[in-house]
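Here we start with a single chain on its own, the form predicted alone, put down as structure tokens.
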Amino acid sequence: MKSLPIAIIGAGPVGLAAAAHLAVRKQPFVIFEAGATVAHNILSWGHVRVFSPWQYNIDKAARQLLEASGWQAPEAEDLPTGRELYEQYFLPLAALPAIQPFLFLESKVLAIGRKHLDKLKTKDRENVPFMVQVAHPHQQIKHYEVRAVIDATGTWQSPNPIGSGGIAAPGEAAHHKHVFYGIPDILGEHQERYKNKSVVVVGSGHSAINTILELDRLKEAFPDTTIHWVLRKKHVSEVYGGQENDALPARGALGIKIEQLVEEDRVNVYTPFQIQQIVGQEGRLTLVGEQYGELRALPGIDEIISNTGSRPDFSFLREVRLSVDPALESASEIAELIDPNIHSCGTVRPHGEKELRHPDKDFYIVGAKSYGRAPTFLMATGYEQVRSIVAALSGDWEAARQVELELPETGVCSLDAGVACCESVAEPEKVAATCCG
């Protein structure tokens, strides 16, 4: 078993960080990426400038390997775009001799299980390697024996539906050509799609705010562009965030800017609005939903941009014994740390290998997927997750247990979530802030 490699599923930020830590510790690994390049999902929002500076976006082991090759880190306080992250960090990291030979692109994992044992069988289960079934290019399917699995596939490819209650609204699939799930390049590649159109943005997170701000800039050049914002929140002010109190100024600025747009009536806000149906009428759409207990229709819509978050895909893990929270679909042990029903801070207490274990020994879900449906994940959290897990898989249990996490305060907690404050903890060097409640 010790001579077998460790499989990493997904070559995004956290998957590559896991590879870097394994490389530093001289542990054999293979990494499978379904996309045509590493960080494939990030390229889909390459035009977006992130609100966390470079200092939070570079993993420590990755930095160690890169700097040994002569790479120079960008300025720590600069805010990169998704494409800059890709070109200046992820591509050079993936090209390193310590990682590139073990990286398989356009390789989709179809299934994972224990060798010769289905999910029902328990005897000797911990002593049997995992089998990873992978579809490589040209439909070539191979099986790999590995001693451990780190699932870093994320959730970006599994967006939540527009319909209320987490269920696709009738008409959502039929009119999918008018629905964009994600963050379109409104001022660039997708400008023709949205200019002088009546556009609905659905969602209440940072992605939705960023989309609306971009549409407002488009409206300045094309005044016939109409912006509608559909939220499920009780009041739009709930999404303004910590603003000046946010330790990440760019994140706080989003709340300031969107509040200004709302107050100036530059965007039509509908909240709380629960979408129940999408109807096509003479080439345009009508959104039918419930607001304050009554049915309401929003007619004359040309395009819908869905920023309703995403959910994990467990379809290829059918034969793995998982411990998943029934509500969040996160790793069970971290659910109480991130549950938005309890708190809504963007920071979380340190957690690592111990909290991310599953009943099948040496199987871990990391990164955004470890958070399930919770929306507060930051890359730095995933980097610390894989550092701890790789330490454990390498037999360094002392390092695995010494989990530390330094994240910037959001400056806000949700009163509706049953908490009254964000308070600094006794050891600020370990974590910037936590929610009380």
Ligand SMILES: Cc1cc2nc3c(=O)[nH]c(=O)nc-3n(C[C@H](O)[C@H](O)[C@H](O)COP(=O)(O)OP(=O)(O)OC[C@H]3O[C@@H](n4cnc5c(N)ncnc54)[C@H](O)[C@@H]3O)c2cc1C
The other form holds:
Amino acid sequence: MKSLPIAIIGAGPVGLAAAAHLAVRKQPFVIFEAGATVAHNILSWGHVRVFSPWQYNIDKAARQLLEASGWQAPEAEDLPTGRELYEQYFLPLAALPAIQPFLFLESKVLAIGRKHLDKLKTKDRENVPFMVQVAHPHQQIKHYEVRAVIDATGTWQSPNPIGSGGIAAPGEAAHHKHVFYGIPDILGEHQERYKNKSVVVVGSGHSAINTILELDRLKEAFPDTTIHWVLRKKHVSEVYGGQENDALPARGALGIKIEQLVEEDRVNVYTPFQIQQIVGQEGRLTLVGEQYGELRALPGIDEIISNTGSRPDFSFLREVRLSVDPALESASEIAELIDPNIHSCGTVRPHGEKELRHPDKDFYIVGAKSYGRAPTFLMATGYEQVRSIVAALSGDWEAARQVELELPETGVCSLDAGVACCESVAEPEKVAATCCG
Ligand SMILES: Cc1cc2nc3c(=O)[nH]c(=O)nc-3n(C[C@H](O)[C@H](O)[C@H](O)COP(=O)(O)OP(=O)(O)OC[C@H]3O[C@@H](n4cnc5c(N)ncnc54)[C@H](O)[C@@H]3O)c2cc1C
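I have the form predicted alone already, so could you send the form predicted in complex with this ligand?
Complete assembly follows, chain above in first position.
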């Protein structure tokens, strides 16, 4: 077992960071990436500027390897776009001789299991390698024997549907050509699709806000563009966030800008609106939803942009024994730390190998996927997760246990009821440590 490599699934920021830590610790590894390039998901929104500056976006082991190769780190305080993250950090990192030979692009993991043991079999399970089934280019299927697996596949490729209740609305699939799941490049590649059109944005997170801000800039050049914003929240002000109190000013600025747009009536807001159906009518769409207990129709829609979050894909993990929170679909040990029903502070108690264990020994889900359906995952959280896990897999238990994580708070720190999270909850000490510590 010791001589076998460790498999990393997904070469996003967190999978690449895992590779860097394994390289620094001189542990053999292979990293499989489904896309044609690393950071495939981030590139799909490459035009968007992130809100955390470079200082939070670079993993420590990756920096160590890059600097040894003569790489110059970007300015710590600058805010890169997704594409700049790719060009200035992920691409040079993936090209390092310590990583590149072990990276397989266009290689999608189809299944993972224990060698000769299906999920039902317990005896000797811990001492048996994992088998990873991979689809390489030209439909070549290969099996790899590995001693541990780090699943860093994110959630971006499994977007939530727009139908209320998490189930696709009737008509959603039939009209899929008019629904964009993600953040289109409204001012660039996708301008033709949205200019002078009636566009509905669904969702209430930072992605939705980014989308609306770009649509508003499009509207300046093409005034017949109409922007509708559909949210499930009780009131639109709930999405304004910490604004000036946000420790990441760029994240706070999103809330300030969107509030301004709403106040100036540049966007038509429908909230709380539960989408029930999408109906096609004379080449356009009508969005039918429930608002205050009554059915309401939004007719004359050309395009829908869905920013309703995403969910993990467990389909290739059917043979792995997992422990997943029933509501969040996160690693179960961290659910209470990140549950958006309880708090929204943007911080999370430091956690590492111990909290991310699953019943199948030496199998870990990390990165955005470790949060399941919960939002607000930051790359920096994933970097600390994989530092701790790689330390454990290398036998350095002291380093594995010493988890340190300081995340910038959102400045919201509130319960659903709007009470400051430190003031009143069932287990105040837990939430205080999570939100306000
Ligand atoms: C608009 C936007 C702005 C953001 N801004 C910030 C910010 O300012 N700061 C911050 O810290 N975070 C930010 N985030 C969040 C950040 O992008 C994510 O937390 C981060 O990308 C998660 O990294 P990951 O490696 O876990 O997953 P991902 O980046 O999703 O990478 C997963 C990788 O796995 C690959 N993959 C998937 N399935 C398979 C498979 N079966 N086999 C092989 N490979 C597979 C994918 O192709 C992908 O390359 C932002 C996100 C968005 C959408």
